[in-house]
Amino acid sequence: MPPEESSTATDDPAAALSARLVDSLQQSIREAGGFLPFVEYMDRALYAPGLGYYVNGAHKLGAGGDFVTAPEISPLFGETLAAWLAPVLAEDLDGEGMILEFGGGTGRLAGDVLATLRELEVPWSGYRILEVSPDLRERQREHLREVLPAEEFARVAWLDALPQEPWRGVVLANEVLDALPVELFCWRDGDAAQVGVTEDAQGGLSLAERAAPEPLRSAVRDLHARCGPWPEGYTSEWRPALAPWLAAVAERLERGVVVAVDYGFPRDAYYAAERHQGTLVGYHRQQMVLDPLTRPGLMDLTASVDFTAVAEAADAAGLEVAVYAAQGEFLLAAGLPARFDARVGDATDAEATLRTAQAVRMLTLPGEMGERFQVMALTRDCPSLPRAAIPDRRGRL
């Protein structure tokens, strides 16, 4: 970042609030040697308290926003997810169970869900939303309130950590795993090189190179032994935070279900010698930014999801990887045409018509997000989960 950007006006907000972060990240980086892994950048520029780009009050999500996620274009995502659970929640779970949902965005996915259990008659014990957002939960809070009977909000809680009781139910990560942060590496002379981030001539920040450490060098070595060759100077990402996550959820989950939802591939396509550049991008006002340094604490941060390393984390928590599907096809198995018909009746009005469909589309084709979202089912101990009609993509993890 030039020096005129880090020391901006300071009647400019959200100019003074990343030049903040700026400051701090360049001590951190001075305290380090020189040197910050990118891990720790993007762990910083995401959730540092008061200036990480999840914490800092900025505008996210939907209108306005930086990004658009599945249930902010269709309730008919989060009606059809609730349907397809509902015999988990009403027969494994015994109509006790709770859900958790991670990221609760605006709190459009949650009142959905909850909307499609009523109308399903199908009881749960509490909904939790684990959001480190203060202003996400805000609107997360008048949203709920707005729409969802009184009886129901006072069931509805807002977590800053994991329950740490044991429990039993469904736990909702929709776009979570990709804003993990990851270590950005380099393939260089045959052997992995740690990315990070550096002080520059001109005071600003900049990308640089050093031999890997453990556990990355020999996490890099084994994804090029099974995905290899690569090109020299191939550039990718690896999440360490993945593991642990799915660990923890798994050690207090009792019996119940994981559905994970989120852009990514198998290893083998994550990881293909032509995809040389990686897939860790920016996002600012829904415009792409590929300097992942642009804009510190005013920009989300995401790389896509190895959801072959999400399997394994999973056999590794003793979890059973039930559904893996693209997006597109599983919404289309899992009932959406169904609750399509449902919502526009005999389609009189017609441009309610029209957006719906449209909102179909943008959910379920391959254009849209119909193949690049994957849908991921983790049980334990569910043997109602529907998955007879959902295609079986788990042969290509």
Ligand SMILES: C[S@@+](CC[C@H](N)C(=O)[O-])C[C@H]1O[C@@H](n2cnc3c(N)ncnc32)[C@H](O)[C@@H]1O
The other form holds:
Amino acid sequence: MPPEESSTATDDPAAALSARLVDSLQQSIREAGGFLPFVEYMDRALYAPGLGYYVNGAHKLGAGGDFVTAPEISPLFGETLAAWLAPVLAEDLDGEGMILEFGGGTGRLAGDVLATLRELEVPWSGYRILEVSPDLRERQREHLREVLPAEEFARVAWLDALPQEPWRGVVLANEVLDALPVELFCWRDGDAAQVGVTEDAQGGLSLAERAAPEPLRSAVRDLHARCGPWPEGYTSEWRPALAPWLAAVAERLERGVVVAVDYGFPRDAYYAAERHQGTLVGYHRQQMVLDPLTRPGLMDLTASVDFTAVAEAADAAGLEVAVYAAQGEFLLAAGLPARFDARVGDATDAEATLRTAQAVRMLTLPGEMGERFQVMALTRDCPSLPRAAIPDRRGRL
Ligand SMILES: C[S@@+](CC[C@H](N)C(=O)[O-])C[C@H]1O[C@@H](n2cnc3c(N)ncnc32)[C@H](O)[C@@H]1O
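The structure above corresponds to the form predicted on its own; please give the structure of the form predicted together with the named molecule next.
Up next: the whole complex, starting with the chain shown before.
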């Protein structure tokens, strides 16, 4: 596909899709009196039926896609996670736990987790994937049909919504919370301003500000009281959908653990005065794009996760914050080195060994994904979760 810059909406289906999304956004801006809060723009740019980034069929993951995630880098990620969770499935959930994965990507994490549970002979009752993207669902289905024994594949199913009945099990969300839409705010004249999208004189989209309405204003003033002072014009994000997401997940989870892995920080670090431009970015073909209004519908939009907010939401939902660690130290303590040894121990293929070692470096080194990505495990009645060896960063939340 030629780059969008050199194509027009008429000869490039992707550009045409984006143009339709922009039309519909402009109409919404007019209907809303000239200003669409950024949180609504992000929601539409990612999820507008048929047009948003996650639902329009754009190629997102892996080679040629927009981003590469930990399960794509190495199966050791999913293997380590599964082996660490095995005691919960085997003991706390008596081999009858269900696994619910949010946003399954290409299906690799599911394949690696289930291969490891098979190897460890840990039973599970079902694997569910709650996926908003129709094309990624198809990729997950194809991948899992290929790698799983038929009997296991028959126990995988895709969901449109959370289970309605009470259930027990394990929730996995790797790089999903960062996609939940954010309010963009600005600290202006000692108070909170809401950033939104308007139509510019050329008929395009541009960012604008207005006085923040509630509940954004209170949220930003609280953040400022805790993390300020901030310089004039300080810009950052607040994610209103986070607490409702966790409350909904926790509501029917009778017993089990929710594992969220994502790039993020404790609140003090997220909203430090030095981070005055926030964390919101776009990704297009593995390039970071700073202007969030670039290529609506064709670019992923993402912002870091405030893990203090996740912990507060967990507390409100009656879950215990059992583990909070940086991804690198978590993987190393949760058994990745032994899994690495097992994988390359008697390998004669030096190139494959080198590739695996490089992947481990990428997953664990502080300058790669090791520090920027964090792991949080939230439990309800799971004494078997192995936590003693995991470095404990909960004090930083
Ligand atoms: C960055 S990818 C991560 C994929 C996979 N977890 C991995 O680590 O490779 C984000 C995934 O979440 C899905 N997704 C995005 N927003 C979602 C939402 N609100 N609910 C459930 N899934 C979502 C995407 O379609 C995609 O599968």
